Structures are given as structure tokens and as C-alpha cells.
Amino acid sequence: MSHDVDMRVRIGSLELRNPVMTASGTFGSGREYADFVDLALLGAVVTKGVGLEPWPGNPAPRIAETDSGMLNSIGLQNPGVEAFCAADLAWLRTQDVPVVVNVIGHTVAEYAAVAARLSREDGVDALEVNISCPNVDEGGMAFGTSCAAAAEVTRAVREVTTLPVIVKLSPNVGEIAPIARAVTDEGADAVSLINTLLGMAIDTRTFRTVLARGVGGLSGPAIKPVALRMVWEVASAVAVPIIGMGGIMTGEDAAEFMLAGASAVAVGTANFVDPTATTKVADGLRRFCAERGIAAVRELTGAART
């Protein structure tokens, strides 16, 4: 494999050794995959969602396999920001990898409080503000489907931190570009997209929904065409870097997202199929560039044409 491709990319002030990150909620906080993946080979670890207080998550069953993907209704289960800082973040500081913490909240004040608390800790390199989770009744996607609400959360987080702020956008909207503009107008340094699409499954033997909550978030290769389209649209609407995700399984998948306008990518559902998926995607993306004589991976960003 050729090693002469410059794989470095920038997300605001954050420099990554390569464009491949983990998608929040699919990689724990890194420790869970450390036996399989050398975290130092990744662009960044994006942690599971971290709230102000512990969140219990949704009742089981809360995962179901679908054609070309999966449904989840985990509900952002997490131990709270204090437990995260004491255990997960303390461990992540020992790893040679940038750390992006996914921030969640039931209210605008909770988002701001978590962001402020994390900003006082060493070892946090950026915040990903999750306004797009479809699996909670309060917060999450409720903030990500309205320009005004998305802007309010972004503004509140921006006021309490100097860390790079990445806002994670929801695909469950009529138009995603106005939401992207709303958060960048309030100081978001980057956007990440997409989170999961609302979906469901029904057990035809019992006539009951497969997930206890009824609906859940669809992820995996099934949503890749939708994700690519939304990255393409947002790239034309805002000037900040985009982190693209949604069904990335290979280096060529990652290249597609970058060609559509992404500066970096995140690998999610593939981690459940193959715990080494992230490094395989990074290696595949390097080979993709080397085989085409592309000297720097960032040359791919926005290079696709109709």
C-alpha cells in the first residue's frame, strides 16, 4: 500500500491525521474497541452522547436488523458528564487521538451546561452538539428540525466554550440546508450529517412493533444515497467544513462523501459488522487516492460535478 498520500484534514482549528472518525453512539468512548483498533490510526474518536445527568435510555428491545441496515432506539443512554470525565475521558487522555465529545440535553440550558463542564477538562478537542437523535421524547431531534431551535442551542453552546463546535444535523426535515445555515450563523465551526432516519419494523407473527418504542433510527448502507444528497446540498449552502456519514462501509464510500463536499467522514454501523471497519476505511481511502495520483486527500472535497 502506498504511503505517499497526505491524509491530513482540518475541521476548523482541529487538525486530523486522516479524515476518518467514529460516529457517535457506535464506538462507545473508544475503550470498547481498543482491543481491535489502534485508536492512533484514526482521525478522531467521537464519543457516545454525554448528558448533564445519567440517562437510562429506552426499554428493550431497542435494536433490530433490517435489509441493508439496522434500526436502533437506544435513547442516548449514558452515565452523565461527571462519570464520563472521571472514567472515559481519563482513559481517552492516554490515547494518541483527538477526542470529540457528543453533547446531548433535554433543554438548551442542559446543552450549555454540559459544554461548559467539558470545556474545563483537558483532553477534549471539540464538541459535537447532537440536535438530531430521533429516539428521545425531549431534546434531541426536537431541536434539529427547527431553524430557530437549532440556532438557539448552537448560540448557547458557542457562548460557553472556545472549543470547536460541530453541530450534528437531522435528516428528518423537509430541507436541511436552512438548518445548516442557521447553526453556522450562530458560530458552528462545522456540521456533521446525517443522523439516522426515522423508521420502524413490525413482527408479522405477533402483530407488534419490533422495537419497544415503536419507531427508531435507521442507519447503514440503506441510507447512504440520502446522506450523500444531503451532504451535497449543505456543501452548497455553507462555507464551514462538513463531516459526512451514513452507510460508509469502504474507502470508496468515504471518497463519495468527500467528493460530495465533506472534509471528513464518520463510520458508524459498519463498526457493528466489523470492529476494525474504521481503519479499513482509512486504508481504503488512502489506496483510492494513491491509485489515482491524488497527492492529498483533501483534494477530493467538493470535486464532484453534475
The other form holds:
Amino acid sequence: MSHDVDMRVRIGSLELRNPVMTASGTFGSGREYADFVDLALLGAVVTKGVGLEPWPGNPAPRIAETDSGMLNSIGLQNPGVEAFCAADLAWLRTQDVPVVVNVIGHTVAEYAAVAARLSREDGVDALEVNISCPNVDEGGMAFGTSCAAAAEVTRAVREVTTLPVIVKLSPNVGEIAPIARAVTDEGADAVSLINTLLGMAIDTRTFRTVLARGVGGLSGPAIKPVALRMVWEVASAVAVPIIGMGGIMTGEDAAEFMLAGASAVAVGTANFVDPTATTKVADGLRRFCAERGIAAVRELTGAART
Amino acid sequence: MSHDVDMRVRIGSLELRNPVMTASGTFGSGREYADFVDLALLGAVVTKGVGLEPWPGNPAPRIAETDSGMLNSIGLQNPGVEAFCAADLAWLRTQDVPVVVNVIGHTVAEYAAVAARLSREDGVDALEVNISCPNVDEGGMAFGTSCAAAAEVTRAVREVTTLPVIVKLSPNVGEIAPIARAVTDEGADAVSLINTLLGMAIDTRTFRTVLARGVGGLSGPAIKPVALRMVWEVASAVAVPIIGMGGIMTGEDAAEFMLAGASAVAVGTANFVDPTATTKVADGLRRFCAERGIAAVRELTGAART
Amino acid sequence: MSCAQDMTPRRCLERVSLMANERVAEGVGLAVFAAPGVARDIRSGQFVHLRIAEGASFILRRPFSVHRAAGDRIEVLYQVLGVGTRALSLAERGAEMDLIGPLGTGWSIPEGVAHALLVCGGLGAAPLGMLAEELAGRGVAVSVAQGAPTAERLVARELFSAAARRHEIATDDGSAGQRGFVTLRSEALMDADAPDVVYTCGPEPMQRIVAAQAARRGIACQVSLERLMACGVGACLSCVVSTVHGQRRACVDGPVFDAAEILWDRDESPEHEG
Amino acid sequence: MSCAQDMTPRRCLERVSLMANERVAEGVGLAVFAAPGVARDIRSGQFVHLRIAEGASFILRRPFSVHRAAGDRIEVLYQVLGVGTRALSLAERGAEMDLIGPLGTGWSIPEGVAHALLVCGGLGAAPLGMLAEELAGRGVAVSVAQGAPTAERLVARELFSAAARRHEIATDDGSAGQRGFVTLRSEALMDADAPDVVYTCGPEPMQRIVAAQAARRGIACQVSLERLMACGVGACLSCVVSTVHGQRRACVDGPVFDAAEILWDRDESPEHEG
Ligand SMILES: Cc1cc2nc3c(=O)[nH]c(=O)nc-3n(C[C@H](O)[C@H](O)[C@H](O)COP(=O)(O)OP(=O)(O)OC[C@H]3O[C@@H](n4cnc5c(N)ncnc54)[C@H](O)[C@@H]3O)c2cc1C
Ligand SMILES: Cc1cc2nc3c(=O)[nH]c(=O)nc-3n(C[C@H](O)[C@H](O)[C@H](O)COP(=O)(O)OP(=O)(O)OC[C@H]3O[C@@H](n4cnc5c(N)ncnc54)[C@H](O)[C@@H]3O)c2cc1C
Ligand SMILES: Cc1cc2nc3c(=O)[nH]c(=O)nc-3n(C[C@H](O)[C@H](O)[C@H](O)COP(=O)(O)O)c2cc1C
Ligand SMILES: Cc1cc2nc3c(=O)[nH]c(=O)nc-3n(C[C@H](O)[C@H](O)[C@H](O)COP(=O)(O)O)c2cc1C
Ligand code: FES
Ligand code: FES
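Could you present the same protein in the form predicted in complex with its partner chain, rather than the form predicted on its own shown above?
Whole complex next, starting from this chain.
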């Protein structure tokens, strides 16, 4: 890179080396991709969702491929916060990268309990409160589709932690801006969006839904236009930083999200397509800026106009 | 076709030769595609949206391509109901195909006025009330995202016409089933879904939105999983027939929608990809049934299970 | 091919195969298709709507002018810009694609034209190829003013040189012909030749200047405009052009318009670079 | 290739090129890739996660067992099923793709094995190719029971015949070997040969029967299970297999499992036809 681009960005009190994070649930705890990616080159690793007790997840089949996208209904399978701290977090602490833990709960109290537990650990740099998983019946998306519930979860987490709190929003709503306002009013330091769009696929050989659970979450390039629109809407509604995601495959895609209003981005489904996607996106974003003489990547944030 | 498949389906009092209709706004008034498609082979032609007075539509650029989809912000450009009757409808009357007119309005009174006017014309077989266009500031989607407004428009149209009334629903809602119930409670004979998902694209060369209006409606294969899920949800919520659409490219796609609960389907963006898409979908659907020994296509409706 | 032959040129969906595909200038390819239906019916200035790839993540067709037609073949001159034209540039002899055509209005040649001026910028040369040959074949005196950024990006030089009595070139860097904009040459040729009609294609700002030059001299002028197109057949209203008659569709009411009808600068044309 | 060599087999992302690709049975192709990194490190029963096409509307990689590895080449035996394998079947010599590998556990060969039975149904033959050669090379007596719907769909016959002392075939229609299911042959061979270990791959119901046959006789049995896979590296939890130890991931904890650990019928395997 001939031009030197300042790639640092801030998400609340958290300073990131560059704006490219991993999207929760698509990168394990980082270890699974360590053969392919030097984690020190990432803005942050965002872990899969972590609950108070182990969650079994949904029956298989859990994924389906769709045009320019995929459906998943993993259902937040995780070993619970204790096992997470003992194994994943212990490993992540040895890595030179900020760690954001994605927090899930069946109840408001569970969200708070996980947040409190994690706040006592070293090596957690921020919490991402997942109120938007479409793949579980209780917990998850139900909290993210009403302003009151979203506010309540945020408040409960805010009360038990001094870590930066990022609230991850659901796109399965009529209007996303009011939800974003509701959680920032309760002290969320940032919002991340979008989680997956509820979708389904039917196997025309068997006349059954491809996913055992019926419906699942749509991710990948197919949803990028919806994600960009929501980032754009939220950017004009709240003052906190936005972490944008949904179909990011390249540095240009990341630039689109930043132009729409995001301060940082996350790469999800693209990891499955190319295990080195995160660092390619970061490189591409740096090149994007360098080629245009943009000195600091943060200048992109919100620069788009109609 | 070796096996004979009964392809007829009913949408309220309307009997269609087969379940394959055109999606409003993607097939003009049918005339534009007459070089490519024998309209007599279609279930119905659904016209573009028709308002009381001429609508100018939105500034250009009005479309953008996205992965496995496209955005449009045409903005319901139309010459008004009088010009429509004099030109498009007069031509359509000479064709051997049922005609469904897509009705739009800036106000409830305008919807009713267009519906009343069309009900006095020969050659209109049903009305599709479009309360779901994301591309206009007043009129359109605003009516389709609240149960009360959706009900009000339906009631007003229902009062002035004895034609079958199909209400076209917006996917840009948190839950679509309540809206479907609201319009069927007011006497809608059928619902059609989905209209386009609100999305956007940013030109990374110019830092401007690709669409002059900023946001637009996402259509094409990218949205099929979302459309199928909504058809599935609505099918378990209302008893009236459903016309399913969103990314249908092949007969198999059409079968997926019927399995999810649709009684008929509409082909939209696929017309742009292949001007003969409608008849190919109808042929494919017939073949799908024949190969499986399904005697009547209507047996597919709602046959999927998890 | 689902093309009926019961009446004068109907549009058809035609399966075509690539007979040749080569680079002819910097970033420009020439694709030759066996397309008997379209080759028979096409008129100069019309275009085809090409489906470059099936199963790709981009789904829309791409509109291309027919540069020349001979026998059962048509030639398309294309600039490699994005995902579609890149895929086209990689397609090999024998590749099968399909297209819709002939589409659009085409150039009109008024009765009794004795002298015509063709003004093209960059790939604007594409739709003017057939026209130049057709005019020359009818004995019309043809002048061509052609512009490009550099000599390496000039296309169809031989065609124009053969068909035209005068062929003047301008390049931004002076690497061929005059240094500067082609509108310098078009203005000079309007004065020198007093053409009966001016045909122009190229970047919209250039076309607008040429139209104004012609208007000032009372010369009829036809322009060929590009718009983003979905259907190509008049159904989707994505390709509108603002005219004195209201919104017209570039795909069926154009792409060739009478310059006097255009309300310039109301729309953004796809080449805009902000 | 982003493959580090500082430690024993790490997974790498490797750019590969197609050296040969031909139909070897009805609906089955054999693709040979130049893939030096994976070819060096792969063990029998492991797989690669192949990106068949870029720019296509399908985006996920496809998992394929490595059928054989020799020098810098690997062979993949694939059945043409859907959009991905169809694209693979159309790829020509010289085509470039990329893959991740070596992935998964691979077969394990217990110490002191004297006699091994391999039971394969259909494309279940794919991951057993390398194993058969490896066992034979180590002087283990190999028996193979191989099933397919018809003779035209039998694959790797020569490989198995060369490596095995006994190679018995069953086809549904009797067009080769015994008429009927391969599980008739596997049962007979277990009794005749008293193998120390059974390795099986094929449709899950078949594997389950083979596992039960082995269990009844107290013979160790390894199965290779297919699951829909997104990441292939253990991160996404899409490929879970229900086992006595809980949910295990087929991509990293498998695809080869000890048959005794599997809770059969808890999951739907991708071949299911309802
Ligand atoms: C009537 C007409 C005739 C044309 N004739 C020619 C020709 O002879 N030679 C030639 O090189 N080009 C021609 N063009 C422009 C050509 O269609 C575009 O360059 C091409 O579509 C770009 O596709 P892409 O996938 O490479 O670019 P992308 O930017 O990846 O395409 C994205 C989308 O934008 C559209 N698009 C991008 N640029 C243009 C443009 N300039 N005009 C219209 N749509 C655009 C594409 O069709 C596609 O829908 C013509 C356009 C029109 C409307
Ligand atoms: C560890 C492992 C090893 C395999 N080895 C081989 C092999 O050596 N030879 C071979 O022919 N096949 C093998 N398969 C199956 C092979 O991956 C699928 O046949 C292939 O992915 C089908 O892709 P498609 O695009 O043609 O089908 P599509 O049905 O269009 O694929 C749609 C999606 O479903 C997945 N999928 C479909 N069928 C299967 C399946 N049976 N197993 C897993 N995923 C599936 C695809 O990967 C894709 O994500 C293996 C599968 C696994 C898990
Ligand atoms: C397999 C899979 C698992 C996911 N698991 C989680 C999760 O545990 N928590 C969460 O907040 N989001 C989860 N997501 C959503 C992603 O983090 C991301 O919001 C979404 O996939 C959109 O980004 P993408 O299109 O880049 O994948 C998951 C997505 C996928 C595909
Ligand atoms: C260019 C374009 C114009 C449209 N115009 C209308 C319209 O006038 N009225 C309407 O109800 N829907 C309109 N739609 C929505 C379609 O009818 C359909 O609901 C949507 O595109 C999803 O189907 P598809 O994915 O098959 O295109 C339009 C869609 C497109 C792409
Ligand atoms: S491209 Fe559809 S109307 Fe012109
Ligand atoms: S495929 Fe992702 S965990 Fe196995």
C-alpha cells in the first residue's frame, strides 16, 4: 500500500485497529479460522452467541443455500458462559485482538447474568447484545422487534456492566429506527445491524421445508441492499456508532456500508465462501481509501448522498 | 406433456386457466410482451399500478442491479385511469386473458375512485389493491404497514365494487399475518404477496445512492426465501387464496410458493431476464405435476410440511 | 428462436452463438454473433438486449447497439466496464447466449439527405457504424468527427475512414488527430460541410453540445441516449428520458431521439462520474 | 496458497487447477486437480471444501472426499446432483478453482489390523479409495463389498479389485454382481472373513445397517457421514451429528466417526428423499 491510510475507528470507548470485525456465529471463537487469518489484522473478533447455560441448538438440517445467500437455523447452540470462559475466552485472551462477546438469553435476567459474568473476566472488550436471532422461539428476536422489550434488555445489561454495550438489531421489523432509538436511550454505546432476515426454502422433491425448523435466517449478498437501507435509516436516527453488516464480501461492500453511515463493519457469510474474507475486506477497504486519497477510513462514515 | 394436469385454479370467483399471472409493474399492460408471449397461455395479466390522475414517477436512475436481484424506484408512473381505460384496457379487452388491474391512490378516496371507475368498465376481471409500493412518499406502502390503514383502504374499495378484490401486501412489516387478517376481515377475496423489500445501493465511485430517490424496492431471486416465509405465515393466518410472488424464475420456484400455501403465483423480475419467463414457468409447473403424477395443480397448495 | 415472421420486424428472443471475440482497442472488445433473425431485421441505431451469463449472480440483460450486421452475423463493440462486460470479454468462440432484438427506434434518414455529419465520442462509435455504411451506400456524403481519450481507445477507424469523405479525429491527449474535444471538430465540420442532418452518440454532455451546435445552425440532429434498462421492451419504465412530450422510454421511444425534444440535464445518464 | 508449513498438517486455502475431468460412470465424474499442498498432507477419509465457481448465484463451497492422492494431484469422484456438481461437470481442463483442505478426521487404522472390510454404497466409494490402497500397501487383507443401483453406476471398480483380496458387488437390478442390497454382501463377508475393522460410507440407512451388523459381531466400525456444510472448519455449527457425546461437527469431529457413538435417526442426512 503506497499511501498510508489511518484505519483506526472508535466504537464508544473501544478503539479498533481497523473497522473490520467478524459477524457473530460465523467465525466460531476465532480459533477455527486461525489457520487462515492472522487475527491481529482484524478490528475485533465477535464470538458466537453465549448464554447462561448450554443451548442445544435446533435439529438438522440447519442450513440451506439460496440465490446469493443462505438460510441458517443453528439456533444459538453454545456451551454456556462458564464453558465459554474456560475454553474460548481463555484462548482468545492469548490473541492480539479485541474481543466482543455476543450475549444471548431466554429472559431479561439471563441476558443480565451473562453480561455480569463476562464483565468479571479479563479479555472481554465489549458486549454485543443479540436481541435479533430469528432461530429460537423464546429469547432472540422477540426482544428485538418491540421497542419496550429492546429497551428493557438494554437497561438490564447496562446496569451490570461498564463494558461498551453494542445492541444487535433485527431487520424483521416495520421500522428499525425506533428500535435503535429505544436502545440508545437506554445507554447502548453502539448498535450493530443487520441480523438475518427471516426466510424459508422448500424441498420440491420431498414437499418439506429444507430446514428442520421450517424457517431460518437469510444472510449473504442477497440481503445487502436491505442491510444498507437499514444502516442508512438508523444513521439518521441515532448518534452512536453503527456496526454495519449483511452480505459484505469485498472492501467495496464495506465502503458502501460506511458511506451509508456505519463506523465499522462485520463480515459473516463471506467467511464460509472464503476463509480469508475478513483480511481481504480489510485490505480492500484500505486500498479503496488509498486510491482515492482518503487519509482516514472514518471519513467514509455517512459520506453518501442521494 | 404426456400426463394431463388440471391447471385451473380459483381466486375467489375468478377462475384462471393456470396459476401463473404477471406481477404488476413488470409486464406493462401485456402489450409490451405480446411479441414474446401468447397471453392466452397465462392465468391472468396484472397491469401496472393505475391511479386517478397521471403520476409522474420518480427521477432517474430508477433501477440498480444487486446480487441475484434488482432495486427499482419507478414510483408508480402511470397515465391515470382514464388514459388507461382508453388505451391499455381497450387493447387488453381484445385479448383472451383475464385482466387484473393494480389500483393505487394517494388517499383512501382515490383508491375508491379508481376502483369505482374500473368497475364500470368491461374487461376488468379483478382489482389488485396495491397498499405496498415502497417507492412513493404518500400513498403506497404507508397504507400497507398498519392494520388500520390497510383495513380502511380495503373497506373503501370493497364498498364500491363487486369485482374480486385482491389486496397486495408489503413485506416491510414486522409481522405480515395481522395485516392479512385485517384486509380479509374487510372482505378482501384474496391477498397477493410480496411486494418489494425496501433496499438501497451506493455508488462507490460517486458516493451517491445509485437510485435518484435513495431507496427502492428489492425484487428477484434474492428475496425468494423471504417471500416464501411470508406466504407460509399468511397461509396459516387467513382462509382466502394467496397469490405468491418474489423471485420466481422457474416452474419449480412456482411449485415452492404453492407448496408454501399459494393458490396462484406471479412472475415479475424474471420477465426482464427472459421475456418468455411467464409461459416457461407455467410449462414448468405443469411438468412438475405431470412428473409426480399430480392430477391437479391446486393439490400443491399448502402441501409443504416441516 | 421464438420470432414470428408474419409481419414486419417483430422483436424476438434469439439464441445466438459467439463466432469471434477480440480486443480491438484499449478496454474494448468486438463480439461477432451468429444471429440470423436479428441480423436480417436490424436497422442502424437499434440495439439488442443480451443475456451474457446464466447462473451468474448478476441477472439483468445488457443493452448493446449493433455496430454492423452482415449475412447472419451481427457485431457488437463493447467497452469493458463492470461485471457483465467483463464476463463478455472472457467468453470464447462457440459460447451460447441469448438476446432480444431488434429493439428501439434506430436512426432515421430523412428524404433527400445529401450530406450527413456523424459525431461520436468513445463507444458512441458503436451505433454509428451501420449508419455510416448505410448512408455511404445510399450515396450520401458522410463526414465523421470522432473523439476518444487517446489513440489507443479509438475504435472503428477503418470503418469510418472507408465510409466517410472526411474523418476527423480529436483525442484528449493529442495522440491522434487534434488535441482536445471532438466538439471542436464537429463545430468545424458543421461550418465546413453544412450537413443536412447530424447524428451523434457518446457521453451525454458531448451530445448536448453537439445538439446545441446543430440547433444554432438550424440543422436537424438525432441523438442516441443511454439509460439503465431492465426489460428493454417498454414495460418497466426504468429507462425514462425527459422530453418536451413528457417521460419517454429510451428502449422503445428511443434510444434515438430528435435532439430538439430532449430536456437535457433532467435525468442522470449512466456514464455520470459525479 | 496461504498454507503455513511450520507444523503438521494445517488446513490451507489452495488455488488449484483442473488437470482432467471426465465421466467415469452414469452421472459420475472424476476430477483431477493439481493441488500440491493438499496432496502432500491429505490422509484417507479427509475431504476438501471446493469453491466451484466465482460470480455464480450459488455461493457456498461443496465438500468432496479425496478419492486418491498421488504426487501433487488429488482425485475427486463426484456425482452430478445439483447446480454445483453440474457446474463442476462442465469445467474444462485448465480451469482454476480454490479449495480448503485437508479437512476432517479421516479413517483411523488401528494398530495390528490384519483384515479390513470396506462397505460402500454408490458414491460412498469415494472416500474409501485412498483407504483401500493404503491398507493394501500396509499388507492388510482388504475385502470390499460394493453396491450401486445398476452396473452403469458402479465406480472405482478397478481400484478396489486391485487393492482387495475379495471384491463383491451387489446391484439393485442385478446388472452386476448379486441382485439386491450391498448389506447382503457385507454381512456375508463379515462372517466369511471375520475382519478386525469395518469401514463404511454410503447412504446413511445403509451405513446404519452395516454398523449394526458389525456391532452384533463385536467388530469395530467406522462410518463417514454427510451433512450440509457451510464453513467446513468447525465455526458455523451447521453440520452437527447427534452422538453419545452430544452434538459433534461432521467437518472437524468427523466426517469419520466411530459407529458406536452415533445416535442414528436423530438427524436428517442430506440424501434423504422423504
Ligand atoms: C441502448 C443502449 C445501447 C448501448 N450500446 C452499447 C454499445 O454498443 N457498446 C457498449 O460498450 N456499451 C453500450 N451500452 C452501454 C452498456 O449497456 C453498458 O456499458 C453495460 O450494460 C455495462 O454492463 P456491465 O455489467 O459491464 O457494468 P455494470 O456497471 O456492472 O452494470 C450494472 C448495471 O448497470 C447497467 N449499466 C452500466 N453502465 C451502463 C450504461 N452506460 N448504459 C446502460 N446501462 C448501464 C448495466 O446494464 C447493469 O444493469 C449501451 C446502452 C444502451 C442503453
Ligand atoms: C464430508 C463430505 C464428503 C463428500 N464427498 C463427496 C464425494 O466424494 N463425492 C460426491 O459426489 N459427493 C460428496 N459429498 C456430497 C457433496 O458435497 C454433494 O453432493 C454436493 O455438495 C452437492 O452439490 P450440488 O450443488 O450439486 O447440489 P445442490 O443440491 O444444488 O446443493 C445445495 C446445497 O446442499 C449441499 N448438499 C447437497 N447435497 C449434499 C450432500 N449429499 N452432502 C452434503 N451437502 C450436500 C451443497 O453442498 C449445497 O450447499 C460429500 C459430502 C460431505 C459432507
Ligand atoms: C450460520 C450463522 C450463524 C449465526 N449466528 C449468530 C449468532 O450466534 N449471534 C448473532 O448475533 N448473529 C448470528 N448470525 C448473524 C450474523 O452475525 C450476521 O448478522 C448476518 O449473517 C448478516 O451478515 P452476513 O450477510 O455477512 O452473514 C449468524 C449468521 C449465520 C449465517
Ligand atoms: C420495475 C418494477 C415495477 C413494479 N411496479 C409495481 C406496481 O406498479 N404495482 C405493484 O403492486 N407492484 C409493483 N412491483 C412489484 C412486483 O409486482 C412484485 O411484487 C415484486 O417485484 C416481487 O416479485 P419478483 O421478485 O418476481 O419481481 C414492481 C416491481 C418491479 C421490479
Ligand atoms: S427498459 Fe423497461 S421500459 Fe425501457
Ligand atoms: S460446516 Fe461449519 S461447523 Fe461444520
